[in-house]
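Shown next as structure tokens: one chain only, the form predicted on its own.
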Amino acid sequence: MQFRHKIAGGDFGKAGNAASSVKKILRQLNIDHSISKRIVIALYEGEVNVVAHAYSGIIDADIDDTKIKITITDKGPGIADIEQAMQEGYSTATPQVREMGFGAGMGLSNMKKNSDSMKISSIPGDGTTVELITFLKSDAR
């Protein structure tokens, strides 16, 4: 099963729509709640990162019998230092984004914590791609 969702940078009113849609799909597939919760948290964090930091983005989710692979691709400023960006509390969010309660610097680390595999590639000035894989059965890790 495949799912695609487009994201508009700066549209906080729709942040979380993709995560909500994937949550419904996982429920229909009877995925264990503890596993689907991790997937939705990681996806929500990625979705908010695109809204907060990029001009636009696309989320692609591919679900098979054993895993979900989520690819989040954005067009935006990119990440100059991925290792630094992975540190909890590090954020480049604007003061306006922080005033809305976002940009605490936990997004990437929460994505990593709530997935079984995470890869990031970024080109400063162009954009970022994050690939998340989560196994749908706890004994498949």
The other form holds:
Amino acid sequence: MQFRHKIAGGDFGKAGNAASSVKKILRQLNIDHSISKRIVIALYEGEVNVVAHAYSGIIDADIDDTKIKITITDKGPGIADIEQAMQEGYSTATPQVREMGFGAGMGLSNMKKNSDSMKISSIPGDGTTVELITFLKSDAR
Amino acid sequence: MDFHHALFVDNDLCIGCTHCMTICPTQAIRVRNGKAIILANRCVDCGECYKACPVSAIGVEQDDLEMIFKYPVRVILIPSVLIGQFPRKIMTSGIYNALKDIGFTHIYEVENTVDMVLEAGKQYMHEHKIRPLISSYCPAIVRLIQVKYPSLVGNIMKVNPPIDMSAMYYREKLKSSGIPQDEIGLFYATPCAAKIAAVKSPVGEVESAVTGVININFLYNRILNYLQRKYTETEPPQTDDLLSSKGILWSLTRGELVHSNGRALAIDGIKNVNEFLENIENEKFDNIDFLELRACDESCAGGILISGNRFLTVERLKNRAAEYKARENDKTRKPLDGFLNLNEHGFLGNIEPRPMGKLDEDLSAALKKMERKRRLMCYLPGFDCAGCGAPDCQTLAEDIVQGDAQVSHCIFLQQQMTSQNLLSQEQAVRITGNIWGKERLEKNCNKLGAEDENN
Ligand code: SF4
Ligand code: SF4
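Just the form predicted on its own so far, so send over the form predicted in complex with the partner chain.
Okay, now the whole complex, with that chain kicking things off.
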């Protein structure tokens, strides 16, 4: 099953809407709370990243009976050094954005922590794509 | 498994108006045969439906007062919001005497044990690292989390609320004075339906120490009646030796919060709580240690069984607390005797999540249903008119995939189906009748705004 959500860059008030919709779906699918919690946290981080750094983005979630694959594609500055960006505490957020509690540099590493596999690719000056996969049953991992 | 609920629909009064259905925070109501029905696995006993009903068709069950006379010792545990409803010039002694006149032999205030609740809370916070911890005080909130935010069940602070702590305390205390256990009837004057449900089907404990519940609005009328007949303003004020200013304010908004350590927030009103928990579940807000969440606006002063104005109730309780505060330094105040042991009596057992709205236990089956639901939503009009007997289009779509409703229940799709001869006129009339009741389609001038509205 496919699910798509569009994100506008800079609209902090709406960050979390996609995570909430996916959460509702996972609840109706009777996914274990500890698993859906991880998915929702990772997705929320992803949304915040797009809102804070990119101009626009699209979230695609694909759910089948073993896993959820979330692809977050944004148009934005991209990431020059992914390895560096993966480090906890690394952030390019402006001071204003940080003051609101976003962009503390937990984003990517937190997403990795809360998913079973994560792939990032980025073209500086063009945008970033993050693919998150999480298995839906605790014994499938 | 069935869950006990204190709210019910009185079919003789219900006019099937949908007010309760559209306001319910857990989509627990449907209309069938012209009457509202409450779905037991979704209802959290918050009472929003009770407040919304224009004809008072939502009832709150209560134990028969006669039942108290089965016990030689008849204890009434009163929450401070009972006292807060009466104007200040009425001394508490008048209220106490009225309760004795009604038939109670012992009167205690529920909030006498808040120091123990606090102690248990501190210990719990120390032993559990999970944050934010959510107060277990309001049973409607505990139930809301169980059904709607199952992933937060582990955040509930499993500490016995004052009502249970006090019921256990007084039971032990009376027993120790030589009264046999089965001669003690412990009754709770409840401000809301949620507390009744909590006594009748406790979450996280095997059996409640409370024998029965008496609704506060019932007592309020009886007390007023007594005061009119017997009250003299010369009665000396009665003070409860164990009560503290802390206890008096406990059931009000911020009543718990002011004593908590770390960063804490207090939120009242179920709509506000819902919005906030949604964000907490996403971990949008970080670094919060404690949440005091209450289903009612102005917390228990706004309970559905409180007849007095909630804002005045809050004001009076604040004044009462100030008076008690003044005498708290007075060393003659008795401390709580040691009838309870924190480890034995202070904590709740396991609280189970019971998520509502799951489409199927089996993931592949649930996925199929979800796909069907989403396809259905492409056809349903999406403006949530409730004409189908469900609160909104999404809920109808879910009911359809679960086999509890049909596509033809939607009045718009039904019209289309009749125009395409997929459904006969008679069938359509029958379907509408099944939802809204046969009489709905007949002339009736007794309704509000019609020719004979007052007849
Ligand atoms: S009490 Fe609350 S949850 Fe129960 S049916 Fe009424 S509005 Fe819904
Ligand atoms: S806030 Fe108080 S009165 Fe309202 S439901 Fe909760 S416990 Fe009952």
